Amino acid sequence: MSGIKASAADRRDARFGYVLAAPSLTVLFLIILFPVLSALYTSLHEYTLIAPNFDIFTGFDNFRLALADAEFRHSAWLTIRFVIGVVLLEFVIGFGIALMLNKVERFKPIYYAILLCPLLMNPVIVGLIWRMFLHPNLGIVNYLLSTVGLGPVNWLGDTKIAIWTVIMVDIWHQVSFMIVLLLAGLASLPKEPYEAARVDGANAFQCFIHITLPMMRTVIIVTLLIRLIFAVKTYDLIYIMTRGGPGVATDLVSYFIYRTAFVGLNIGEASAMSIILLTAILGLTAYLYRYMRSIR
C-alpha cells in the first residue's frame, strides 16, 4: 500500500514539474527549435529573396549544391583552421595565466578586473577598435613599429596575414573566457593530493602532470567544447574588420552563409549550409560529451 501511495505521489510530483516547466519549454521551442525547423523546411525548397515562396520543392538539391560549392568548402576549411588556431592558443595562454593567478594571494580582484575588460566588450566594438588600431597608415600599431625602425604592415589587407590578424584579435577578446573557467576549476581542486605529493618529493612540474591535468580533465573538455562552438560561429569580427577579405582570405563559414543569403539572395541554399554547420557542431558536441562521460 505504501508503495502505491509513493508511486501516485511521484506521478503527481512529475505532473506538477511538467506544469512548471511548460512555459520555459514553450519559450525554448519558439526561440530555438522553431527557427531550426523553419531553416530545415526552407533548405528543402527553392526559396530566394527574388521569389520568396515555397512553391518549388527541391529535396536535398540545396545540400548537394552547397557541398559541391568550392567556395563553401574553402570557407569550411578556413573555419577549421581558424577554430583550431584560436582554441589551442587561447587554451595554452589561458591555462598558463590561470595557473599563475591561482597562486596569487594579493590584489586578485584587480587582476580579475583587468582580465575581464576585453570579455565584457561587445564583439562589434572590439572589431571597430582593432580596425582603427591596425589601420596601415593611421593605426597606432604601425606607428609603434615605426618607432623601432620597422616598416608598416597591412594587417587586414594582406592575404597571408589577415586571417592571423583576426585570430590574434579573437584571442585578445576571448582568452579571458578560458582564464575564468579554468581558474574556477583550479580553485575547486582539493589540496590534499598536492600536500601528499610534496611529502613524497614531487616537484611542481610532476604535480602539474600527474595531479592537476588528470583532475582538470573534465573542466578542460567543457571549456574547449564551449569555446569550439562559439569559435565556429564567429561572424562579428569578420563582418566589422574584413568582410571576408582580402579576396576570400577570411571568409569563414558564418560570413559565407550570410553572403549567400543576403548578397546572393539564395535563402534556400544558405539555409542548407546552416543545417550542415549545425549538424557538424552537434556531432562534435555529442562526441566530446560522450568522451567526457567516459572519463568520469
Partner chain sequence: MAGIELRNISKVYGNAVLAVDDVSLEIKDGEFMIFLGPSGCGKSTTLRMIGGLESISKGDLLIGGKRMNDVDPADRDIAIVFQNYALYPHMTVAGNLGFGLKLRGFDRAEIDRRIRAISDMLGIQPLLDRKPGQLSGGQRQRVALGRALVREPKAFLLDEPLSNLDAKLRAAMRTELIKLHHKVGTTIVHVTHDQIEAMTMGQRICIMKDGRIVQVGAPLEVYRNPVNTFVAGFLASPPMNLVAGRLEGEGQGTLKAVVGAASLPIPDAFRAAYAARSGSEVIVGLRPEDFHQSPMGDRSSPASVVVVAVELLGPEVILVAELGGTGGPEIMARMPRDFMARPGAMLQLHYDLTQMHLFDAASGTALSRPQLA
The other form holds:
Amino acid sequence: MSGIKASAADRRDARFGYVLAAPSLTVLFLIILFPVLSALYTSLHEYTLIAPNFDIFTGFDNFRLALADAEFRHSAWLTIRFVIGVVLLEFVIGFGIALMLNKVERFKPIYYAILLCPLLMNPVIVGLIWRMFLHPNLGIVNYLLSTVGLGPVNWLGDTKIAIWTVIMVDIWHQVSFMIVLLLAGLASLPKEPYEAARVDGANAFQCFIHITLPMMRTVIIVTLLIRLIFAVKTYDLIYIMTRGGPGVATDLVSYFIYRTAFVGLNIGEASAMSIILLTAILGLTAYLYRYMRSIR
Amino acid sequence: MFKKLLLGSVVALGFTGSAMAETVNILMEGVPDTQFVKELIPEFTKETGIEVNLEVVNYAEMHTKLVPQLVSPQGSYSAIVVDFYWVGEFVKAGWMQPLDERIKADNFDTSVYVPALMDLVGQVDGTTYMLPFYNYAMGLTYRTDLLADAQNQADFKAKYGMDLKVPATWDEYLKQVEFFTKDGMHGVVNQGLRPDPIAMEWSNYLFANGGTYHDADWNPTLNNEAGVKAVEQYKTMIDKFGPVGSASFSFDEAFNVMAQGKAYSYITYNFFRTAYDDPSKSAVVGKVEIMPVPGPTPEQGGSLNGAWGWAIPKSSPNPDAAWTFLKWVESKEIAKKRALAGGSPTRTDVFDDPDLNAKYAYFPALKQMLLTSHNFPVFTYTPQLVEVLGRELSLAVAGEKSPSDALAAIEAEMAELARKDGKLK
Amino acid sequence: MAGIELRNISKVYGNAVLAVDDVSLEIKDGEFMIFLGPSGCGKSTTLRMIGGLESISKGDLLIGGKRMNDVDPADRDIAIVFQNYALYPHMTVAGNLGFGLKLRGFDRAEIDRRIRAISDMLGIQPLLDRKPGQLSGGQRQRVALGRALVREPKAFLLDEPLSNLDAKLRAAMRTELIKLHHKVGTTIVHVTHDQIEAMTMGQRICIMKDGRIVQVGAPLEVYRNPVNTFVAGFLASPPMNLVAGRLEGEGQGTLKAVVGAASLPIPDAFRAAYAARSGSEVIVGLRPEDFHQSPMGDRSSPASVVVVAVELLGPEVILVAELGGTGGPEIMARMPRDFMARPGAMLQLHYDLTQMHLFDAASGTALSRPQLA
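Given the form predicted on its own, state the structure of the form predicted in complex with its partner chain.
Once more the chain from above appears, this time first in line as the rest of the complex follows.
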C-alpha cells in the first residue's frame, strides 16, 4: 500500500467524515470529559463546601492525604474484596441459571419477567426491603430460619456477617443482569459446534468447558467488566443497609468518598479519591480490553 | 431596537411578578411536625394572601438539595429549616440572614423559647439566625406496666434491695435493664447503626455518666472514666440486654422492637412518644411513658438535645414574605395548634399551656427533659464529628477496638476538626 | 466398518408434524449412499437420526447389526460432516482435528500421527495452526472432512457438505470425495438436493419426498426407470419432459401416444404392457437427450417442433420448442453444440421411441413395461 497516496477525493471524503462526526464528538467531550477534567482540577485545590473556590492550589496534597488515610485504604481494600466476591458469585450463579434457562423452551417470557423484576427495582427500595426482611427479631428471614431450628442470625449487626449479607442482597438485586447478558450470549451461539462435539464424543460438561466457555469468552469478559465497574460504584445498598457499619465492616469506597465530600465538606480530597478510583477502574478496563483483543 | 425589546420584556416580567400572589418556598423534611405545619397553611394564606409551597423530602436529600441553592446569589428557597447539625456550617459559610433587626422591629419575643433550644438552633455567638422550630431531644421511653407489676416489684426488691420505680438515676435504670432481660424480654433496645443513630444515642450515655464532649476551650474530654463507662455500658446493653442485631438498628427498627412489646426501654427522640399510643403502629398502647434520661444524680439529666430551626437564607428571593411566615408559624397561637396536633414544642409558654397539659400528661416530663438536656457540640464540622463518632463507637461495639482506643481516636479527630474550625486554639 | 439398516423409522415433531414417515432402507457396508430430495423431504432428518442428533420416534436403527436407537452419538462410531462445517471457531485446525481423539483418550503421539496423516491426505498441512476464521470455504470444508476422517469411524454421514461451496470448488470436492471413498472404503451416507452430486457420487440413490422414500437404486437405474413423475422430473438437468397425452389405438403399429398434434407410436416391445390402457389419459415422459436431428432407423419417430428459444451452453445446446406445432406442449431437447435454429422456425426432430416413459395421469406412477437394456 505504501507509495500510493490518497486521492483528493479520498481526502475530501475524510474531511467530510470529520465534519459529520464533530457534533457528536463535541457533545461526548462536554458530557464525559468535562466532569472528569473538572474533578481532576478540583482535586488539585483546597476546595471545600465552606469555601467553594479554587483560591488555594495544593498540588497533589489531596492525593497524598487520601492515600495516607487508613480509613480510605481500608475502604479501598474492602471494596476490592467486595467486588471480587460479588462479581464472581454473581457470575457463577448467573451463568448457571442462564445455562438452565437456555434449555427452557416454554414460558420463557415469564421467566424473563420474573428475573428482571429485581433489576428494575431502585437499589434504595431493594435495600429497604431487605433491611426489613433481615430484621433480626421481626424479619421474615430469621422467622423462616427459626421454623427449621436455626438462628437468629445477626445479618447486619455482626462484623463477620454484614459484608456477606450485603453481598447476598447485591447478588439478589444484580444477578439478573448477568443472567440476561449471558443468556443473550448463549442464545446467539451457533448450534452446530455442539452437534459436532456430541459426535466427537463430548459429554455435557466437556461441551461446556471446550465449546461454550471458549465461544462465550468475549461475552463473559464484557459482562464481567460492566458488572465490575458497577460493583465498584456500589453505594445505595450500603447507605440504606449498614451505613458502612457495624464498625467499618461494610465501608465501601464510594460511600466513603460521598461522606468525605458531603459530610466532611472536603470536595478537593473527595475528588482526589474519585480520580484514584477512576484510574484503577480505567487500568483494569484497559487490561481486560487488551486481553479480549488478544484472544480474538 | 434590541435593547428596547429587552427592556420591555424585563418590565413585563416585573409586572407579572408583582401581579402574581407571592409564594414562600420552603424545603422541609418529611416528619410529623412538617405535616402539622402543612395543615395550618391555609389559615396563613387566608390571613396574608401569601402562598406557601412546602417541598418535602427525605433527610438524606436535604443537605444536598440545600447547598446549591444557598451558595447561589438568588436561590429558590424563601425560608429553610436547619438541623442543628448544619448550624455551624451554615453560619461559617454565611448562608443565613441575621434576624435580630426583624425581631426588634416586630417586637417578636424570643425569651419564650427554652434556653437550651435557643442556644442550639437560635443564636450563634450573640446573633439570632433562627427561630427554634421543633425539638427532638431524646428521652427514655419505658414500660409503665412492667414497673407497676407486683411480682416484678417483689423480685426486684429481693434482688437489688431497692424499690422498682421510675428510675431517678442512671445507675438505677441500668439495674432495671438487667432485671427486665428475662423470659424473651429485653431490658433495652438500642439504635446502633452508624453514624447518627449510634452517635446520638450514645451521647445520652455520655451525659448520663456525667461526661461532656469538650471543655470551655474545646479541648475534647471524652477519653476519661465517664466516657469509657459510657462506651462499656453501651456495648453491654447491645451484647447482653438487647435483641440480636441492635448494633445495626436504625431508630425505626429499634422503635418497632419496643412497639412490639419486646423491650422494657428505649432511649429515643421524644416525637416517638405519640406513636406508642397509635394502635396501628404499636402493640403497647397506653403502656409506654417518656421521661428525661436519668443522670448521675436525681437532679441532673442525661438527655441529648436536638432541634430544627427556621431560618431565612441570604439567597432568599423574598425574605420579607419569609419573615411574615416565620412570625406567624412561630406565634403562640400557631405553635400551640401545632403542639395540640402532636408536635414537639420549643416555647415554654406552650409547654405551660393548660390545654396541652390536659391533653398530654407527659408534657411536664418533656419540659423537664428539655431543661435538663445537653447540647451536642455545634461547630462547622458537626456532621463530620457525628461520622467519626459513628465509626469509632461502632468499632468499639463490634469489639474491634477497646473503648479507650475508640475514644482516643474520636478525641484526636475531634480536636483536629475543632482546630480547623478555629474553635480550639 | 458397518452397514446401516433403517426399519420403519418415523420422526414426529411435537405431536403433529410427521417429518419422516416409515422409512426402511438397508445401506450396505462400504456403500456410498445418496439421500436426494428437495428441501423439507426429510433426508437431513433421516441422516440426523442415523447420527443420533435426533431421536427416533418410531422404528429401529441398526448399525453393524446392533440396535442404536438409544445410543449416544459419540458411541455410534460414526462421523458427521455438517453443511456449514461446524468447526470449533476457537480451536486451531489441529485442535479441531484432534478434539474427538483427545476426548476419546488417545495419547498425544497417536493423535499427532493421525492429524499428520489426514492433513497430508487433504492437503491442509500448512493450515494446522490457523483458526477456522482465517480459512476459505474450501479449506474449512477440508478441515471438516478431516475431522471426520481422523476418527476412522464405521460410517460417514455427510449433510449437504458441498452446498456452501462455489460451483468449481464443488466439482473438485465431488471428485475428491469419490476418490476418498475408494481409498478408505467406509460406508458413506451423503445428503444432497443436487442431482448432479447424486448421479456422479453415489453407488445408490435414495430419493425422498414428503418424508417418504420414493425410489432407491443405482443412479443409472433410477435415471432409466423412474418410478414416478417426481423422480423423472427431479433427476438430470434439464429433466425429463413431462407432457399430458393420451394412449390411442390398438394392435401393431396403431397404439400410440398422442401429445397435442404429435403422435408417437409405441414400440412393439411395450405394446403388450400398455395396450390395456388404450383410451386413457397418460403423462408422457420424453428425455431431452432422446431427441435427435437424424432418424435412428425404426427406433425413432419423426416429431415436428416449433422453436421457442435456443440456449447455448457451449458443450451442448438446449432447444426449447413446442411439440407438434405452435401451441403444442413445451419441451426441451438436448442438441449438439453446433445446432442452430431461429425462434419460430419449424423443425423436424427424431425421437427415440425406446426411451419413452408413460405415467398414470392421476397418480403419476410409471406404467410398468419391460426393462430395456
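Take the two forms, superpose them, and find the largest set of C-alpha atoms that agree within 1.5 Å; that set is the rigid core. Note that this is a predicted model, so its numbers are computed, not measured. Numbering follows the first chain given and starts at 1.
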- Message: Aligned on the rigid core, do the two forms place the Cα of residue 19 2 Å or more apart, comparing between these two forms?
- Response: yes
- Query: Has the Cα of residue 29 moved 2 Å or more between these two forms, judged after a core fit?
  - Reply: yes
- Message: Superposing on the rigid core, is the Cα displacement of residue 187 between these two forms 2 Å or more?
- Response: no
- Item | Per-residue CA shift, residue 151 (Å; core superposed between these two forms) | 3.3
